[in-house]
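What follows is a single chain, given as structure tokens, in the form predicted on its own.
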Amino acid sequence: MKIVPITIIASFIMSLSSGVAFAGTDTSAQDIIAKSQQASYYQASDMKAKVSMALIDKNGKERSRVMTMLRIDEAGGENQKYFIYFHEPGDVRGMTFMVWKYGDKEDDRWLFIPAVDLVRRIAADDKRSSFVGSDFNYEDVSGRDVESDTYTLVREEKLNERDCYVIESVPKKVIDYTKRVSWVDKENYLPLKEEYYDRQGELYRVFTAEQVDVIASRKDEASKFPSVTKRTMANLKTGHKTEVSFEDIAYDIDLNDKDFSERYLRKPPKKWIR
């Protein structure tokens, strides 16, 4: 009787983990990423937060951004809208960014630049571009479509004493990275770390969740949402990194869909951006 080498068996088992259940679980890699997207971008029905961003170069020189972020979800669907208003520094004060996110087509994105009184439509090809000079891109702000990648549940392990799924995501279309490896918290499904590998297969960008807090709904204090309140994105090639803090987070505050209309790009709703 011919004996099959154990390495071949192991390789076969690993090949089955892409998009199907990992041994000993009933959760597929794509299911885990979908839940992670929900936990990261769809908490409650709406959200408001003050966001502080520090852009730090390889020499330690720091630039700052302070903004208000608003988000509203369409009931019972994947569609949602984001609105960001920049308070500081002075050269970006009054700048606004808006996303209309769709579950079945490319998102709509706009950027208003007050210095030149220009509303710029951000094309789908630009969503991987840097968000206002930071190490985050436009897609990082509002999330990536789950259907854009294929997934493999590589292993399960602890990260900072948290039990995690480790998922490898490979883009179906050529973009700036060839794969992303994510450590997803098994309890709350928040991404605690993400590694991005460039076209040469080298690690070049790393996301880390520095702090997670549990925020109660304004409507129902029994409803609580684990949220990443401090996060960092580091570019290992340039030595540049961006640190982001979320403060005064409020969920379920009755935002109105009208607050996310194109006309508010130039004249933001004062009630929400003070």
Second form
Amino acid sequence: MKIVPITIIASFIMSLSSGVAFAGTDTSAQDIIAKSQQASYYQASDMKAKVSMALIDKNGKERSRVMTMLRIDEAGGENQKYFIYFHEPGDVRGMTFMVWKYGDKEDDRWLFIPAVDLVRRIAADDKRSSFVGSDFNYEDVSGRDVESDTYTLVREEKLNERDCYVIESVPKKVIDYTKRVSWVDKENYLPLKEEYYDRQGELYRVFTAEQVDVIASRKDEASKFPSVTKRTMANLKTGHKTEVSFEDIAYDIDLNDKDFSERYLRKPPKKWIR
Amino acid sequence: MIRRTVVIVLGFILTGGLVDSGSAQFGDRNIEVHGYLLGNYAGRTTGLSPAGGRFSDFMLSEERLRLDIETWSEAVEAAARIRLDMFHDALGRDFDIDLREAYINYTAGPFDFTLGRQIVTWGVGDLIFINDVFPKDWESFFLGRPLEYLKFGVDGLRMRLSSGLVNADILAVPTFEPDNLPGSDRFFLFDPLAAISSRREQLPGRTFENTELAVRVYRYIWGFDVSGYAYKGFWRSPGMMTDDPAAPTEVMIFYPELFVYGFSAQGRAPGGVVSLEAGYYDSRDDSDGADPSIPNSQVRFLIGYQRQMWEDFNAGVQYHAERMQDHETYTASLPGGFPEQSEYRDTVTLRLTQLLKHQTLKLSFFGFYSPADTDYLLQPSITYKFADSFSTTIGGNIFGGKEETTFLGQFEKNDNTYLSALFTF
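Return the form predicted together with the partner chain of this protein as a structure block, the form predicted on its own having already been given.
Shown next: the complete complex, the earlier chain at its head.
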């Protein structure tokens, strides 16, 4: 019977030490990923973009999704609020999705369905939910918690003439992929390419950033934000891919935290979503 | 003639609007036109036909053209919207217009005003309604029309106040509209007064004091969306009364006065979302419960939980219970031959949804089961999107119960299969 407490103590000590030593994580690699997350999901204090997605199956048959995305960041923290207003296709037109994203707990999510004037909370698991049927999941759209993986800087190399860090990320808890390899631009920290490996160790999903544009803040022309404006996620196993383009990106447009509420979920101001 | 003019005018707007892929802008004025063509077909699978019913094996065969026209100005925050269906009902040999919504919306600071015909949905139940006291079309629901047809508009004025402290919706509806319940021409149903064919419907008088008033006060508290509700109006399912209890010749259908007070809360729970709702139905015209033609006062309660189990699969369960007040008085005054309702009625529901093939294929199941009434309704369906603009749904409504006098049990002979096809533009 004495074995039990000893095991518990041992595992407790191990968990303590892994916290201190990062269990093999390279702190500089984790810093790079943290900066990359910042560059991808937290640019400026707020943002607006019109997002078009082409979902293309292996036979070349295409479906499209068009939406307006709005985002505001809580000053000095990980908390963010999102609106996604759907324009196309017709069966989801006018629907609005609102997310209050927290750094330390599960998100709050709401969906508004205009045909029945219904606001409904949504239960969803980021890691396992396809975003509107595309090859991206919710996590790809809103960001992954840096603490979810351990990181190794494997090498530095050029990708499409850009100097990159190549970082290997291994999830602490495997949900879908077992390893991710990211090419992070050394200058702006944007991920230019990511490879996802499955449980058999085979490459099955590839993200590529095809175009990066530098967009100035609306408040301060001197603040410039490099942004991925064309990106693709391809599933090598199914032959399905999703191409996304961001248009009309605007940063620092004075969105107000209190506007991310039921009022504008039901009735988004036209100036935002046109 | 008027109908034809409406169609021509709408056709003109539509073709004009479609030139620029559904929207056009003239200075500050903007207009967007969308819609769909929807076909709904349902057939009874029990091989039985209601006596005197016109429809036999087929319960629904209709085509609907939806026009959704929105115009707005940004200089003043105002918008107008019309959503209407022109439909042809082949079984009823009818062509008509169903004005789903038509309203003008104006924003002034923290206030939003909406005047006109509008659909209103309150509460957190999934197809269980406590504080959603607004009209419903149960016939559509039981025939497999898309879910949005379960609700229809009220004609009134809604004012919404949005502020950091509290939000409020206040709705005034001068003209009462009852629920659309399944009719005996399309459905087998239980009618305790079936022998008396003469019917007279008496709607509440159109007086100022009969204006329905509904208030919802709400805000976000500790991770939950919390709402309080109050309603002054009428039962939307009718009471029935005969002209002469000894030798009845006519049944009067009427809508007794009803006040409802309630609350709801919805928020995160471990791994999913939890919903709670309760309401007190104050049956004003039968406050002591002694009038058997009018429903007694009730307390209603709901708890629900939904979560995502695996990729693109969601499950939701609910438990709903209602308790009849003054049940002893009710049983004492109930005339012979009428089925007795139990003091407590409860219902459990299960919803399962699996999306497949990049969310183009949807397998769905919704089931109601009432342990108190021992009756059920099962609704399986499959939807496939052939393209972004074109989808079809095949589904069924399977009813059953121990007695033919309970709410769902009475529809036992109406099991049906439906097919609908939708083309959006």
